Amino acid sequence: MKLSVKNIHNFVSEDEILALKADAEQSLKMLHNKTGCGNDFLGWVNLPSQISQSDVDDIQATADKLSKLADVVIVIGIGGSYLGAKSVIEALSHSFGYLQTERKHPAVIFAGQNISEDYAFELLETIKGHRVAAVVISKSGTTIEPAITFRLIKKYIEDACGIEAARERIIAVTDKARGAMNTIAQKHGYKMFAIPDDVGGRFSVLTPVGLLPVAIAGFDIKKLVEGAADMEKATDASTAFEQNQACIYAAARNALYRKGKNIEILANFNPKLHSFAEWWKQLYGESEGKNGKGIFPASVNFTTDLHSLGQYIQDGKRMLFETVLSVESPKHKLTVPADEENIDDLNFIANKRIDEINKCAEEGTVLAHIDGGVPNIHISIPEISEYNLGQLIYFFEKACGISGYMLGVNPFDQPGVEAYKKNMFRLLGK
């Protein structure tokens, strides 16, 4: 992974970023020494290097077992209980896999992230005739969106294959000792994986919360963990600011924030990274948006959104900056064919690789936005793979913790999330 902040120096100088060096390094030490706010939720900091081979093997064995029992696995969860897994699976999957009739691994469907009656009905309608299993992910078991969906899917599986067989087809990822979901799993004899007490949902991709669905989808969770572990080492407390990419990113975005740039747009030029941006938005939105502070996280999928939001980014109010997430090499090779008629006047790009054209669009967009007053941070990975996604996940997590401390908030709580629940339960008559 490579990070460049050179394209923000017209807006904040190198000296202004270096002025935040001590703050960033102190925040990094607070994460590792567990001396800052929310220090009881810092289990993710050393998680990649502490995941045991036996834990990975257990997750893989469970995934392999479900693959034999089911051709559709429904992952039930909301927020951090599904966004991380979905981001990795979508990035690594065939873009049109849903049209493929033959597959080596079960189709992974995500549910429990909304309260849409039509969504739930159509899900039940769609899975009829399939061999279905479920992974329910909930620390408490009482969050209403996944709880409702779990009731529906549990009943469906039990009706389809019987209560005894359902026990083999339902996996619970939950608190290790308490909560409604733990009680349900114990009562029904479901296989359980524990969510660590000291890891919050949005930081849980590298626990069974994310690793089990990714393994079920057929991807290499060992490589995912390996990438994260290498990034853990590269961004630890002993790494100097100038070489610590997590510190530099945190300092750069805080320097921009202090100059009035309070919206960060994560832009990608590869549609496979759409859900990765959704995970990133939760990570930074829940971590930093509190006490009247925080950079608002948004995302765009280019070049698609250049034809919708591009106008605002180019010419709108100048309170935003961009972080471009770039993939150096695509998986496949495809060139633009020549056309003798050339009615569209595009023969000048005949025989060029589509990725070459995409890279020119990326470079042209960055130049235009910088000229338009939009600072630009650039992050690139060699290719989309388990290893590189593991690096990105840990990089953004580490930078988020540092940035939150620099901002002066507790990055590891989310008190505002409970507000809507209180009103909803009151209106429902609880």
Contents of the next structure:
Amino acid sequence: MKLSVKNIHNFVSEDEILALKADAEQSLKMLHNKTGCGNDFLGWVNLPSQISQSDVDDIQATADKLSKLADVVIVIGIGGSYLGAKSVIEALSHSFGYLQTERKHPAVIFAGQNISEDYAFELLETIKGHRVAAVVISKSGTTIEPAITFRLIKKYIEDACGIEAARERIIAVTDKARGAMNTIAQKHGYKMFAIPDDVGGRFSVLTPVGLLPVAIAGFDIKKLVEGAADMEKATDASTAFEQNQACIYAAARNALYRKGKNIEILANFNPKLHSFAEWWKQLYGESEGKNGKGIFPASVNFTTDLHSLGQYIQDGKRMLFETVLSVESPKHKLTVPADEENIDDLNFIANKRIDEINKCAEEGTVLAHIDGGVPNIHISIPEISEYNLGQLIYFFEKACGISGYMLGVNPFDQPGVEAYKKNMFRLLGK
Ligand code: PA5
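And the form predicted together with 5-phosphoarabinonic acid (PA5), for comparison with the form predicted on its own?
Below is the entire complex, every chain and molecule, led by the chain shown above.
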């Protein structure tokens, strides 16, 4: 992974970023020494290097077993209990996998991330006749969205194949001792994976929360963890600011925020990264948006959104900065066909790789946005792979912890999430 902040220097100077060096290094140390607020939720900091081979093997064996029993696995969870897995699976999957009839691994469907009656109805309608298994993920075990969906899916599986067989087809990922989901799993004898007490939802992708669904979808969780572990090493407390990409990213975005750039847009030029941006938005939004502070995280998929939000980014209120997440090489090769008629006048790009055109669009966009007053941070990976996604996940988590401390908030709580729940439960007469 490479990070460049050179295209923010028209807006914040190198000296202004360097002025935040001590603050960033101090925040990094607070994460490692566990001396900052939310320090009982720092289990993710050393998770990649501490995950044991037997834990990975257990997750893989469970995934292999489910793959034999089911052709559709429903992953039930919301927020940090689904976004990480979804982002990795979507990035690594065939773009049109849902149309493929022959598959080596079960189709993974995400549910329990909304309270839409139509979504639930159509899900039940769609899975009819398929061999279905479920992974229910909830750390608290009491979140209403996955709880409702779990009732529906549990009933569906039990009705379809009987209570005994259902036991084999339902896996719970939850707190090791507390919560309704733990109680249900114990009572029904479901295989259970524990979410560590000291890892919060949005930092849990490298626990069974993320690893189990990714393994079920047929991707290499060892490589994902390996990428994250290498990034853990590269951003540890002994790595000086100048070499520590997590510190530099955190300092750059805080410097921009202090100059009135209140919104960060994560931009990709690859639709496979759409859900990765959704994961990133949760990570930063829930960690930093509190006490009246925080950079608002937004995302765009380019070039698609250049034909919609592109206008605002180029020309609207100047409160934005952009972080481009770039993929150096695509997996496949495809060129623009030559056409003798050339009515569309496109022969000037005939025989060019589609990706070469995409890269010119990327470069052109970055230049245009900088000219338009939008500072640009650039992050690139050589290709989309388990290893590189593992690096990115850990990098963004680490930078988020540092950045949150620099902002003066507790990045590891989410008190604001309770407000809607209180009202909803009151309206429901609980
Ligand atoms: O990051 C978080 O803590 C939240 O987004 C939670 O993951 C989300 O609210 C789901 O919670 P739970 O896993 O307890 O059902």
